[in-house]
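In the form predicted on its own, a lone chain appears below as structure tokens.
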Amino acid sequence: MKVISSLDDAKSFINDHKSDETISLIPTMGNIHSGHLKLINSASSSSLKIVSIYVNELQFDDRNDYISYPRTLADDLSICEDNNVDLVFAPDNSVICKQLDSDKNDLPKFTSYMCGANRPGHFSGVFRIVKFLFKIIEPNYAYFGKKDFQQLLLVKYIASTYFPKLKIIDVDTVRDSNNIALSSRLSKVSRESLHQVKLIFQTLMIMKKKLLSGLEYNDVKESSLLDLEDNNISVEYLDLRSLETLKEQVNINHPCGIFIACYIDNIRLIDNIEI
């Protein structure tokens, strides 16, 4: 496995391989867990597997969140090597910031919903780094998880708009034995609070069952919010939205899902479930 931090070295490596190998890209911010491993292992074993590790400052609306984001590069590299990754691109922040496209305006409307409404600049930061990585790595395939569903739609928009030959592969959310969606931020939640985290997906499952039985979403949402808040879970949003446009829905007549963002131990967690 090769580890590269230089932009020029990364370009050289890609140029040496792109003519005769299929390139699979798995973008991460490090702190690699089983969710990332599913992305890595979803890529074809015959392709050149490239994992990028970069904590993107631009997508953090809270400076303290960026500073405290878990960074475990040595462990990440070991995990990547054990899982047959060919190249880890782990650039320095100063290198990236000089290269990023300054265009912040080409964002689809759905980025103003949900996380976009509450995290100023977040999706602009995602847009800029993802577009940069696609331009530098020139992958044939890129792998993203469904847990960050709004981000996934943005990534698909970037690919279809600027990189039409690139295929985005979405991968189902990885959950532990308690159906908790794995994430890097989960490691910051105290052990004592994990019983609260379990309630997130449990609540989504209950809501889905009620909707399928014919209950109105507003009634289901109201009771679910009360249950969550009674368990000291602060809810940022709990929405029924289209899987295609992320517009709010009042019923389940079209493909839709329930999306949640909430705080436990002051840690922001998200999840979703398709109906």
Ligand code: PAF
The other form holds:
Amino acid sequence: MKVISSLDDAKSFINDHKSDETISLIPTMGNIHSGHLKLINSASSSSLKIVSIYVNELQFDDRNDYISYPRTLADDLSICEDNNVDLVFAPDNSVICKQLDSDKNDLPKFTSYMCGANRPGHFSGVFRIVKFLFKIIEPNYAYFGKKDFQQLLLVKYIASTYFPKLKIIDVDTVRDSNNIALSSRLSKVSRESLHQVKLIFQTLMIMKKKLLSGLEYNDVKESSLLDLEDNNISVEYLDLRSLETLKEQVNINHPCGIFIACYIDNIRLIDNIEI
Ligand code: PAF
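Having seen the form predicted on its own, I'd like the form predicted together with pantoate (PAF) now, please.
Full assembly next; the chain just shown is listed first.
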């Protein structure tokens, strides 16, 4: 496995391989867990597997969150090595900052909802880094998790607008035995609060069941919000939304999902369920 931090080295590595190998890209911010492993292992073993590791300052709306984001490069590299990754591209900030700043972005409407409404600048930061990685690495396939569903739609928009030959592969959310969606931020939640974290997906499953049984959306939402708040979970949003446009829905006549962002121990967690 090769580890590259310089942009020129990354470009020349790609040039040497792109004509005779299919390139699979798995973009990450490091702190590799089983969720990332599912992305890595979803990529064909006959392709050139590239994992990028970069904690992208531009997508953090909260400086403390950026500073305290778990950084575990040595462990990440050994996990990548054990999982047949061919290249880890781990640029440092100075390599990337200049490149990203100059890139304008045209964010689609759906990025203004949910996380976009609550984390100013977040999707603009995601847009810049993802477009940059696609441009440098020129992947044939790129893998993203459905937990970050709004991000996944944005990535598909970037691919179809600027890189029409690139195929985005969505990968199902990985959950632990308590159905908790794995994420890097989970490591910051105290053990005592894990029982609250379990309630996130439980609530989504209960809501889905109630909606499928014909109950009114507004009643279902209201009682779920009360339950979560009774359990000291501070809800940022809990919405029924179209899977295509992310516009808010009041019934399940169209393909839709329930999306949540909430705080436990001051840690922001998101999840969703398709209906
Ligand atoms: O999902 C993530 O880890 C990040 O948002 C991504 C896609 C690697 C961009 O920094």
